[in-house]
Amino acid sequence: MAEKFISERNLKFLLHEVFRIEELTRYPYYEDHSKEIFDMILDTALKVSKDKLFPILEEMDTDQPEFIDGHVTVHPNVRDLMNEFGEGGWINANFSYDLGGQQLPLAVVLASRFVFFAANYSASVYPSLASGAARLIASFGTDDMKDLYLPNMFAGTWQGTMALTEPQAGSSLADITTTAEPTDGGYYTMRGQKIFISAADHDGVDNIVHLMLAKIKGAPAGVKGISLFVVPRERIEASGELVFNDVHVAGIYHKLGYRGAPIVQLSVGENNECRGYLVGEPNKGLSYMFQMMNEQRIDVGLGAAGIASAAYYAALEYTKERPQGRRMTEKDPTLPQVFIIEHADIKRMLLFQRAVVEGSLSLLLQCATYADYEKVMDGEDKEKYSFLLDLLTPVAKSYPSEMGILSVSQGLQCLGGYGYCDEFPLQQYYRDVRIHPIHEGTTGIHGITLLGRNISLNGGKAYRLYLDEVTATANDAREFPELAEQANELRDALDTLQDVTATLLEVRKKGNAELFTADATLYLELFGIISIAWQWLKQAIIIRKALQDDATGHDADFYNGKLTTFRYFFDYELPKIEGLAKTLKKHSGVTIAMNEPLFSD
């Protein structure tokens, strides 16, 4: 199995050359850090991944979590890994000093997490969830909550989760039925069911802290009546004793992939002894939870890109070692076979994978950089970065997730029949990556979010800011004759996007809301392709500048390899928007016209 699962050179290229992340250290919040510190962190992340995560990738897939005597057992290394991530400061890395964190830029944290996800996605989810849940408490909880929960969650001894989904309410959170009844004891009595909750019970930690959505009795109907609660598996008594909090495991799900982390069904308050502690104000829970949801959506995109990266390097290694056939120009059967990486179609598949992985990673780090600058800016600049991050979150989640499946599939195809066998890891990567378009909001939901909400939010300001950002990159690229063609193609793509968007908004103006969002998923796909083209052009500008400075040796190969991948994306992927645009502008309504009886045979 290939021991390489990411490109360290590309990761540092993106951080330092494209996004110049060390410029953040000019601001007081980040001034304690430096380029050397960022590189040391990435080097450590790679070492932890190679030593601790990657060696148990297959074991965690085959030795799945088990539901025994009402509790979930997981791979024995999970406890050691959680301790490792706690002691290493990975869980609290992006938190402020006053909360016990390290004030690292999110871009550096996500770069490290990308390495972890590529090495072993299932293992990396445990600390990632703990970090996200802890941030909800840090942002909206009381000081007592912070003192009680954060130290143990940061240490990796307590797990954090987000508990939203219910049997009758998947993406439709307005329909949740879990209830919270106030008491005079400073807590609420919780009762209900939650399903598909990642890491919601396991023996790799001492306690589980659920950030749970529920409705206080008498609350308004729909999403306006949702509140957020801390619901620990074991509550902490005044004496400091941990007492079971009536949070029962009803079962675990056996999954296609992502098998190393349990997905759990919870039964809450079977004995009316489950205590929940209100986070923030009543009926504002969904707005609070969106913080963790959006963080996790970026993580989902990052996880898909990480798995696709590992699959790419496994396929690349195989194609360099597998002899098969001869070049098309060689007819002599006595000549030795060539390695399959010499065949054009294999190179096409490898280029596709690299284009998806490195384009997706660039977009994800772009989002992280927006978040980092939002933290240190004021006024209009702060608003700008906030709007751009909000607009692009559905894209950063969905493009890597959907295209990651196709990317891993092409990696599997490179191996032929061997890719379909468990002798090689491609089949596991293919199973692992399939969850990403589903969890943290399906692609369909994110399409509706982008088209139905984000494009028009604040009078369309975020959308206009996005157009300005992409246009600025295209204008910068025109300074290089070698990039002028692609710069013009990106400008044309923006014109197509604006034309499609205006056409769809006209449909909404006429009052046909269903027709307006019927093909929102296609709109999201079109938007995603253009966004990745933008990121590749950004990279190409930096590469052109570097090559002008006479880069040599490995650096020259690296830059030229990326330039070829950049050209591939513009030649093979960007043209796909024309077909999407044609369908979107037609808005035929065929999916609306189709009804249930017509699906019968």
Second form
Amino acid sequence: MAEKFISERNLKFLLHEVFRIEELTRYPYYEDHSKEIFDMILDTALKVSKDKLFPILEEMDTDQPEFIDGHVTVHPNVRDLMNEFGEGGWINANFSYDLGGQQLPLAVVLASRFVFFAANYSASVYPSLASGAARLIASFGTDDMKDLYLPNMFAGTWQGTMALTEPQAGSSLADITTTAEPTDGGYYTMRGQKIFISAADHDGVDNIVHLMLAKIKGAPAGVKGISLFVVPRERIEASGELVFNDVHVAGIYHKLGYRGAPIVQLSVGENNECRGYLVGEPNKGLSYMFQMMNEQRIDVGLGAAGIASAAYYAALEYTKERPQGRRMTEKDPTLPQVFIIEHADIKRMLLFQRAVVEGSLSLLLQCATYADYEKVMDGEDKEKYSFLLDLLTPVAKSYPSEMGILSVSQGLQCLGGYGYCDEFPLQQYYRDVRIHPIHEGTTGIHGITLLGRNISLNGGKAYRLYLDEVTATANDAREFPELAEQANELRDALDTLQDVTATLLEVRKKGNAELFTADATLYLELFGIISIAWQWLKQAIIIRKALQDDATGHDADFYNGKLTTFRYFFDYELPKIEGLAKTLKKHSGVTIAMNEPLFSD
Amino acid sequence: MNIVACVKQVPDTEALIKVKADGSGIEEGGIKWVMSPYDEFGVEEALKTKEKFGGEVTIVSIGPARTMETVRTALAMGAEKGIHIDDPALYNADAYATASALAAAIKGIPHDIIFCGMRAIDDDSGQVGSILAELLGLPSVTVITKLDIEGSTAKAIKPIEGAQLLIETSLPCVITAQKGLNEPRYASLPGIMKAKKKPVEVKKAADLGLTVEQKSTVAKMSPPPARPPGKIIQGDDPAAKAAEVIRLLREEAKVI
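Having seen the form predicted on its own, can you show the form predicted in complex with the partner chain?
Shown next: the complete complex, the earlier chain at its head.
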């Protein structure tokens, strides 16, 4: 099995050369950090991944979680891993010092998570979920809540979850029915059903802390009546004793992939003894939850890019060792066969994977950098980074998720029949990566979010800021004649985007809301391709500068390999927006016109 | 207890090593440098000893500026302070010169026990720990997989062919660590943050009163010979092809 699952060189190239994260240390919030510290953290992440996560990748796929006597058992290493992530300070890495964290830039935390996800996605979601849930308590909980829950969640001894989905309410959270009835005791009595809750019960921790959406009795209908509660599996009595809190496991789901982490159905308050503790104000739960979900969405994009990265390196290794066929120009059948990496079509598949993986990672770290600057800036600058992050979150979640599937598929294809067999890891990666366009909001939902909400947010300000950012990169590329062609292509792509966006907004103006968002997923796809092209041009500018400084040997291959991948993206992927634009501008309405009876046969 | 751990920075085991064209050494560009894995066992044992008996751990290392990363890694694992001997005269030094420099540095600080890896994974010489002990006039127990300290006595297990030795010695002493001694911890994020502020003294050979003397030099470095390509035996007659295989195994490979 391939040993490599990520490119450390590329990760450090993005962090240091493209996004220059060391510049963050000029701001007081990050001043204790340095490039040396960031590198030591990444080195440690890689070491932990190689030693502890990657070796059990396959095992966690085959030895799936089990539901026994009302409880979920998981791979025995999960407990050790949670301890390691807790003691190592990974769960609270980007929390502030006053909460016991390390005030690390999100870019470094996410770069580390990318490594973990690539090594073993299932194993890495446990600490990542704990971190996200803790973030909600830290942001909106009372001091008592923070004292009660955060130390154990940060230590990895208590799992955190996000309990949103219900049997009748997944994408449509307005329809949740879990109820919270106020009492005089400072808590609410909770009752309802939750499904598809990740890591919502397992024996790798001592307690589970659900961050649960529910409606307080008498609350307004729809999303405006949703509140957020902390609902521990075992509640903590004043004496410190843990008491079962009437949160039952109704079952676990048997999944296509990502099998090392359980997805659980919960039955809450069967005996009317489940206590929930309100987080923040009543009826504001969804907006609170979105804070955590936005971070989790970036995480999902990272997960997809990570799995696609591991699949790429597995495929790459195979293509270097598998002899098959001869070059098209070689007609002598007695000559030895060449390794398949010699064939143009194999190289096309490898380039596609590298373009998706490294382009996606760049966009994700771009978003992380926006979040880091947003934290330390004031006024208009702060607003700018906040808007850009908000605008791009659905893109950074969906492009890697959707394209990750195609990328892994091409990796599998490189292995031919072996790719389809369990002797090689590609089939597992193919199954594992399939979750990402589904969880944390489906691609369809993100399309509607981008087109229906984000583009017009604050009078279209975020959208205009985005156009400015991409234009600025295209202008920066002018310095290098070798990049002029792609810079022009990116400018043309922006024109296409603006043209498409304007015609769609016109449809909305005319009052046709259904037609406006009918093809929002395609709009998201177009937006994603342009965003990745932007990131590739951004990288190419840095590489051109570096090559001017006369990189030799190892680095010259690295830079030239990236430049070729950049050219691949502009020659093979960016032109795909033209077909999308044609469809989007047609406002065909065929998907609206189609109806159920016509699907009868 | 005053505990010392000696560490060496070496190329990562996964690094692609290229010998310089003139055979004077390896190409260092693009190489990732790490702490030699046996030294990690030594650092871990040093930390465990400190956790059991109290005291502090000092890290000593020799090498160019990049070596500081490895010293900081050991500090991030939990050691208290470091000595980084950065002197061009000692870059690529032989075992004797290396041990002399380590001895010169360690003489100047209190030391109840000194840990080394049993060998560094780059030059595989395996001599530094023993020479260091000799220069300091201390007993040494090498290649150990278990260590118990009671009072001023150290009991160490050393595996040998088909058996293991239990060796008892007095402190202070030099211990060289073999795989199996322990499972080295990872640097924690808080540890990495703290490591930045821990003191590391950077010294030249002269600062230690040392004149560098090598007992051996590397005459030339060369990569192992490339494996000759495989041979495909052509022909239509299986019996003749089999006979040819036997002839080659007998006459060329000389294995039958």
